[in-house]
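Only one chain is shown below, in structure tokens, and it's the form predicted on its own.
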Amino acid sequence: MAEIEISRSGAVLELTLNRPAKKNALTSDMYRQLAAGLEEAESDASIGAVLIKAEGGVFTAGNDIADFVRAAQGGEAQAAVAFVRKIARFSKPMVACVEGIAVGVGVTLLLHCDLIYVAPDARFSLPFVNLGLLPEAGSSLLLPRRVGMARASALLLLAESFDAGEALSAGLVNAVVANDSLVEFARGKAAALAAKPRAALLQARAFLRGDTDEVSARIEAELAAFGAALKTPEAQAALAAFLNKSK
């Protein structure tokens, strides 16, 4: 079974993370499939919105660290980079629903979504600094816009984890929904978006999202800083400790 399932529900394209045995940790192949799904949705005029969800009661533990380290050491981390670039410039509405943990890129990708619905057990973490790394996916720009500078500083600099209630009060997510109805609730919201007059919807979204060039420029600056940080003894030691712990 594919680790990223791409399916349709009416005019909604659904991207489902389906690697529950590994807490849906993202590999290079999964990033490639996600980018391909977004490309399909972008080019298909019959698709009006995208829903991002996950199997197994967990959204994602973030990057598969072993896969990420191999890709970075081999100079092949471009799959993750291509996905981040794609999602930042994606023009159609995106809805996400989150159960369980969302770590690292599992949070930063949400900043590119328009509507986010989470289960009561959702828990979020941005542990970049703890790993000797830098925030990515434009999060240093988008998170303060979404939740304010004070909260963003605590979340990115202190790397404090937070729960569904805190995410709601911060304005990161739209609603907390019971686990057993979360997917259908989010699917209904995505369908409602897809049913709107398309041109007006896309233009309204574009105005809300703001200058994509600014976001893309921040992503490129973050990528350069992230790559430099990855080579430091701090980051290498932190990643090695993580891999040893996971073994």
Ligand code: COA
Given for the second form:
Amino acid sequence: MAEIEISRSGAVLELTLNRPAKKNALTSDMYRQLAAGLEEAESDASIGAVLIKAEGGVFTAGNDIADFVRAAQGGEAQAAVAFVRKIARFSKPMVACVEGIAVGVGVTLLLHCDLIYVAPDARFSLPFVNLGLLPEAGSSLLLPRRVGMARASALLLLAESFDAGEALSAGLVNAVVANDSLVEFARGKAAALAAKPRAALLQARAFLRGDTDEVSARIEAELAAFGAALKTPEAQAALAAFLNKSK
Ligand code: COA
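Switching from the form predicted on its own: structure of the form predicted together with the named molecule?
Okay, now the whole complex, with that chain kicking things off.
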């Protein structure tokens, strides 16, 4: 089965992360498929919203760490970069549902979603700085906007992990929903968005999101800094430590 499943439920295009044996860690190939899914949703007038979900009781452990190491050695990072650029400029509403762990880009991609529903067992972390890396996907701009500077500093600088209740009280997510009804609940919200008068909804969303050029400029600045950080001995050691422990 594909590691990213692209399916449809009425006017909702669903993107499902499906690499549970590796905690849905995102590879270049998966980013490419996610970007292709967004492209399909953007260009198909019958699609009114996107739902992002995951298999295996875990959202995603973030970027595949072996891919990070390869990128630092001159390997391909374009697919991840292209996905982040695309999600930041995607025009249709996005709904996400999160069970279990969401790490790194598993949290920062949520900042581009409009509605987020999480299970009681959801657990989030943004360990970039601990790994010698930097926040990405516009999160240094979007997270403080969403949860305030004090909380964003604790989450991005101290890299404190947080649970579903904290995510709700911080205003990061819309609701906590029992695991067994989470997907249906989120699907219902995505369908409700897709059924709204399209032009009004898209314009309202665009106004809510504000200046996408500002977000895109921050993404580019973060990417440049991230690329440099990835090559440092500190980051290489932190990533190698994870891979060695895993072996
Ligand atoms: N990249 C590549 N592989 C990953 C991964 C990642 N980001 N996260 C998990 N995996 C792999 C593990 O290597 C392991 O593979 P193996 O069975 O072949 O050894 C498998 O997924 C299961 O992970 P494991 O660590 O055994 O699960 P756990 O439940 O004990 O811990 C996490 C889950 C998410 C806490 C832990 O896997 C982790 O910290 N992952 C890295 C998260 C991270 O730092 N991401 C980058 C953010 S910038």
